[in-house]
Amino acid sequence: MEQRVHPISKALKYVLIVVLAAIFLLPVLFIAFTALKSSSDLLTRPFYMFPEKLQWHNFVQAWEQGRMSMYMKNTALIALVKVPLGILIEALAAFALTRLAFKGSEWLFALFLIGMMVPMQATLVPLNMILNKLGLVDTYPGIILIYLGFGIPFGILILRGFFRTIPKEIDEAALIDGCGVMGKFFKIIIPLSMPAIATLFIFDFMATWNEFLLAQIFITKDSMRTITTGLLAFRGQYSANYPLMNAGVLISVVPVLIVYVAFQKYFVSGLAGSVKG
């Protein structure tokens, strides 16, 4: 028998959802208000007040003065190499852990998880020494390798969970049809795992696009800076142009929103399958 939900309980849930949504949207709203204000408006009136006069040209100035096209191009290059390559490596590792029976697979998976527990700050000195010896400081391969190292444990965790939900009977059917190990991986496991891969793509792209600390330390050339470090151009020695900086922040989130919209239909099912597995 279907259990009926009390109208008051249902209304309270909707109220709670609206309140939580408002809490999360308020910072975005304040950033938008600041981006549309003049410097004098920002200094003379409270930050939460609607702009006295909308300054749409702030976005044009932020794009041109902040050289955002160059910084976004650098970030896009890094993300579009790192994210697909990382997902491929993570998928191969998850496939081996779930589909290839070998002794010590659980211990190997635990070793990967330990990588998620290592604080990023504790690795900065060793990484700097290694990259200097290899001549990879201020290079795209250097920062991509670092991003791969930090991202692989989480990717394996997500994909391993989803791969475990795929019935093993499919493997036997694939072998009967003449599929080898790699054929099974590319023709069966990967197509069936597109929801999880899309979910991981969103998370990974967002993390790579928004990463600041490693990019600030290992990329010092201005022509190679990423968008997060490039936004510091709006900050001077004694002051910062907050309207332009916030306009730049809003511009910088557009690619992340595009990626999310493109893959959002897979997001919930992929995340649910990964947690269940």
Second form
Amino acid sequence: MEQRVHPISKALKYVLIVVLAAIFLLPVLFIAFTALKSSSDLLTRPFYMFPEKLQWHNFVQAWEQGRMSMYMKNTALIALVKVPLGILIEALAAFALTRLAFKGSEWLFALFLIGMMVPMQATLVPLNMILNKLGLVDTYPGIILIYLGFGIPFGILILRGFFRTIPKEIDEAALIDGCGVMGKFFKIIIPLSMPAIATLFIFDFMATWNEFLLAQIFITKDSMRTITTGLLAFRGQYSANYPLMNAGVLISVVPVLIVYVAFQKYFVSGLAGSVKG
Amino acid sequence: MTKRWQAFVGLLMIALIAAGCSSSGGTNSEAGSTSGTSGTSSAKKITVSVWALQEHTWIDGAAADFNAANPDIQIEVSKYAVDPMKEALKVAANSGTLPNMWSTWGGSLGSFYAENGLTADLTQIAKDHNWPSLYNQAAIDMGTYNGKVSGIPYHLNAVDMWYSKTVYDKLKLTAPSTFEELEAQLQAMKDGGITPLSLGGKNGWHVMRLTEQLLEHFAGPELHDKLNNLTASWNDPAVVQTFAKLKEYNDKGYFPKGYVALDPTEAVNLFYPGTTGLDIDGTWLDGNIAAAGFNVNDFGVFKFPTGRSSVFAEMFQVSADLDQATLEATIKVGEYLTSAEVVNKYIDSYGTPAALNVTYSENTPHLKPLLDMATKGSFLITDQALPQEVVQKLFEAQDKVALKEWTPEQAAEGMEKAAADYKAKNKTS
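Can you return the structure of this protein in the form predicted together with the partner chain rather than the form predicted alone?
First the chain shown before, then all remaining chains and molecules of the complex.
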């Protein structure tokens, strides 16, 4: 029997949701206010005040002066190669770990997880030496390879967890129907794992889009820089153009929002499945 | 489904190959010319990689001018913000991948590269090319370590007191000439509802500009120099008085609210509209005032009532790992980028040049008065004069005194211990 929810408790629930949403949205609102102010408006009036006069041209200026189209194109190129390729590699590894019965698969999984424990900062010097020896500094394959390496452990953790929730009986039925190993992977496992893959896509896209440390070390040419390092152009040694910087930040989050909206219907179920078993 | 996946994988591979092919980001650069240890020499062209700061906007035009006039040399500029630059340089130094030439600061910040044999010895070149007639000698000296010139200077910055004329006119004040007068003005501003000092404590260096002037006042020039050279004990009454004065200013509310964690750029933002009365800042502030939409003529400068100003230099250091032809090309590039010709052409965005015989811009009216003050007497700014380990202790001491975790006496003791530890380590290593 369905339990009736008291109208007051229902109203309280909504009030709580609205309050929480407001708390989370407030910083974004202040970023928007700052982005729409002139420098003198920002400096002469409190930051939480609505702009005296809306400076919509800040967005145009940020786009043009900050060369954001170039930085966003570079970041998109890296993310759109790295994220699908990473997920494919991670899915193949997770498939092998969960579906191909071989000795030491648990140990191999633990070995992959060690990758998550290595601090990125500790790898900068050896990675720089390796990339230089291979002639891959200031190349997209160079930075993509590093991103792939750092992303694989997390991807395997998520996908392995989800693959384990798919009943083995389905594999057997596929085998009887004449499916080979790769057929099982592409025809059975991958379609059933779309929620986990979509979740991973969102996480991985966000991480790649927002990555700063590796990009600033391994990409030294301005024409190849990514959006996070490009946004630093608004900040000098002794000064910062906060209105343009905030306008730039708002522009830069649009692709992440689009990816999130596109994949959000899978998000919760993907996350829930990945941590089972 | 399989076909679709095969197509997907195929497309991915094509995209990866395309990414590899377009890895130069569409620029017409030469193969392999990156942050490598030496310039890429081909039969005809030498590529000189230069790492500069993000705000060096003038360098793009200057490099383009140079490239057009020198078909045998190609300048390749990479720009970084301040902290990323420091980080990228340390990584490159440790992995042997420094560029041909990089922007850095004089004193103990640039000494790391010189003392570890990573920079070319430019002493003979400086003599042969008669640098003392081209650059301010103080700027050359600040990039000289153990008698070896290690960098081509491009900036010589002087730091002193800036005041808001709006605030001073409102309170009927004039620039002070004695320390007592300055202190009376700080209180007058506080009483008038204006925060006197526009200083932010985050990262330490902004508040340090007050600390070093207080130390100059209490210790006098001779002891101040000895403290910076670590030849006198930091556990000295003058140091205690300095920290006690910082504490007093903190207790009296002379700094902006929450200044210990306040970013210096945000602290200075309070100065432009007259929310605060005074800032201790450098020759570059005119440009920042104008960029923030305020009038530079609404501000004035005066000498902190001590004998000397704080100064520091910025320079291009040159990699030690270059063959002769690349070294010569790099020096040619460095001397061009720091020349009076480039300075005069880009003076509005160049900053405070180390080059002599330059024409200052009308848009930076306070630059010359500040440099004139420094000419009468100067000391190297503290975070470049002291070893970096001791600098970090000074920043910690400033914060802890403000947060009432340390007494001024404990701060002086902490400084002395850091100096002793550094000397002991340096002696044994």
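Under this definition, the rigid core comprises the largest set of C-alpha atoms superposing within 1.5 Å between the forms. Numbering follows the first chain given and starts at 1. Everything numeric in this text was worked out from a predicted model, so none of it was measured.
Once both forms are overlaid on the rigid core, the distance between the two CA positions of L257 between the two forms is under 2 angstroms. Once the core is aligned between the two forms, the alpha carbon position of L12 differs by 5.2 Å; this is the C-alpha shift at that site.
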